[in-house]
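First, one chain by itself in structure tokens, the form predicted alone.
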Amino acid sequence: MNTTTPVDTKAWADLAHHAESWRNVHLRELMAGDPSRSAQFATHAPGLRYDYSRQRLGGMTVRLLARLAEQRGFREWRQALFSGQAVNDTEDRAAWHTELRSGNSKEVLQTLDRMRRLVPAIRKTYKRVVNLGTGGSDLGPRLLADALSDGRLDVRFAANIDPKDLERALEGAQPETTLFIVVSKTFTTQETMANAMAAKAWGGKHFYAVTANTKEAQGFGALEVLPMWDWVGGRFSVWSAVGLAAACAMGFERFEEFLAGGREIDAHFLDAEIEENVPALMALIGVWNTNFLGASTHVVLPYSNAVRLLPMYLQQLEMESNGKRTDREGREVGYATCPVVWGLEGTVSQHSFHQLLHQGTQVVPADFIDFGLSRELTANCLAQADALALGTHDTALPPHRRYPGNRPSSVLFFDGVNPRNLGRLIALYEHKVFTQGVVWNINSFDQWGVELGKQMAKDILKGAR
């Protein structure tokens, strides 16, 4: 497979190129020159549209980037990604997520009859399901828990080895009621395993386990362990049993739309053309604002109560993932990757930081998105995406009162928050990380940065004992 370095492509030098010829276009003439804008350049997927009019791009723009696509050996790597090969180069793993949801694996099909089983005697047994787990081990679940719960059963979590996080996971709580499912790959994570060793020290009689150590979890008193396979990278594998705490708080036919959801779009993905395809799309348009109009930094703006969490997921999801300054030969980048990624969720994030979206001095391409759920959350949503395109260049205005506009973003539309809109939601963001990882010829599937750290925690630990 392709891993030649981008800027060797001809797409790439043809988009720099391009890239001067928008130096001095204002979307405001774009948008208001033509009125078919918003119908061109928008497309649909399963259960949601994606509106990318507000983007500082034209019709060739598009075309060039679904040619940086092809160039790169996107199809190629796409089929790698979804039969299972080691796309992760650096451990020799397949990143093969997909299939979690697929429905093909019988490994995958056992896990989750289990689950059917287990969580319907837990929702009915406990009061309280406390996840011990930290990284993709915490995010993912915790995020649907807290966007998806039916309130039947009090689920939290705890991630950080602060005692803290425990405490206010365990307020109110009885040993005898409460129920912890401890996730770890290998069930030596040292902050996972001091909040589990601390619940112990609680009181605490139930665990569960999610890990590929089965022995190490069944000596620690886990009373059922569920597997975790190296064939799935932990920010990836909400979908399988490190979803079970989330599958608890929102109960299992719900987490089973919430497979279904992912599963329509990893069909998008696989079928769509590029330049219809919707996570691709968002995936090159991200490359276009990065490496060709300089921007540093992403926002991802959630209209949404429920899933006010999503932003702190993606931090995970796209950084850890293609947070990366060497290439798939072992070459030291010398173009951007990934930018930085943040957000809160609207209106919230209007009384925060969209002073400096507006008026900064830097320009933050934008993810704007609309679940439908009141006039007044979606007429927000779209005053922002329309302010910060348009602006205003009324000169009569005080100089403090003028906007520049020209602040390109997106819009993605669904309709309400339930468990197939949050499937469908986390695989496009799944598959728009791959796509950048095989356009900037980085493995996604690795995360060797957060390693020194960790290492160099424990030797100064061990020194201080």
Ligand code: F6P
Given for the second form:
Amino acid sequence: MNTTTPVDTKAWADLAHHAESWRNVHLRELMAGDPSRSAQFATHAPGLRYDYSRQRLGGMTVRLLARLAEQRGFREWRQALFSGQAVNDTEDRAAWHTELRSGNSKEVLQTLDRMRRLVPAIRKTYKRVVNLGTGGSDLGPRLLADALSDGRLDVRFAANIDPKDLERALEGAQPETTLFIVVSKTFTTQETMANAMAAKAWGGKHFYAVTANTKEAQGFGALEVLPMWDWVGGRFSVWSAVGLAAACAMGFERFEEFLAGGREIDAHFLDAEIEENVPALMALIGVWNTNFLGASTHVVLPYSNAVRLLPMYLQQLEMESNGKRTDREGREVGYATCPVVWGLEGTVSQHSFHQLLHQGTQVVPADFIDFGLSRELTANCLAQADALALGTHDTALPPHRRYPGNRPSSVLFFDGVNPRNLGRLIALYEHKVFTQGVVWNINSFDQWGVELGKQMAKDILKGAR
Ligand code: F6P
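Could you switch over to the form predicted in complex with the ligand, since the one displayed so far is the form predicted alone?
Everything in the complex follows now, all chains and molecules, and the chain you saw is the first one.
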């Protein structure tokens, strides 16, 4: 496997040279001078269109970026990912989230069968389900439940060690009709264990667990223990029993639709040539903006209230995966890796921080996500993307009313918010993250950076600091 440094590839040097020729090119001229741009710089994956015509790039840029992926060993790494090899080398583990939706694994199918039986029973028996977990054991199911609940069951989430979180999740609930799902791969996470104990103290009687630590969960008194596997990372685990609370909120058949959406993107990611491969392009364009055009943050703007939690979900997915400063050979990298990822639902974001996007001193590349939910949402989404790209050049206007433009963005178009589209969307970003890890020569699947603070908090609590 290729673990050399990307800056030593010919493509990296060529891109650095090529970027020079983009210094003085403005998207306004580019878009006016080439009306076919929106067709040339757009591609499809199942159920979606990816329009990157408002990025500051041309055909040569895309070819060089594809060459960079090739020279980084993208094909070989992708094969390793999909075949369950230990791509997480610091923990000697696979990162086999694709296997959760492939339909090939017996143990995965058995767990899905259990969920198929449990979900309707839970929906019939309980009035409230409370998911107790944090990080990957919270953000994925929370996003899905918030986006896709059919309203038949009240599903809540508590993640914070601040008791207020659980207090809110239990408002109006009764112990007899409340099911707690304790989700923790390790079953040792301080926040989750504190919330699980507090739920017991509140009088909670019904507990399920989703964990890789079956023994601890049984000791805790869980009625059902569903598995997590060490070959799946927490932030990639929503496709497994970690998604149980979400499946309870939306119904199991719709959870299967979600898996099917992810599976479609897996097939696309495996088969499509790099220049037509949506997740690979998302990754490579991110590399272009970060490493060659100097962006340090990236904003994600879903134009849907239902999908409002996506930015929070992606913050863990992208930054816990690729917020790294040493490469696979243990060397300090001499180039930027993951940008700061942030965002908010459109149109709410427009009345908050779009001022900075349009006129601030930093250029922030954006992902706009349109679901075609209303003419108003789509119009606003496209207007923002165009305004960022084109700006104004009316010198009759006072300086504070001018817009520099030339601010890059892409637009992902989906046809509606539904389980399949959410599966497609999340799988796209998972593969984007993986591809960037390959380019940057980092292990996207560990998270050692969170350990020091955890330990120090423990020491403070013990009085040892
Ligand atoms: O502290 C980070 C982290 O380990 C995440 O990677 C993970 O998603 C989260 O904590 C929760 O971990 P667990 O599922 O073991 O409780």
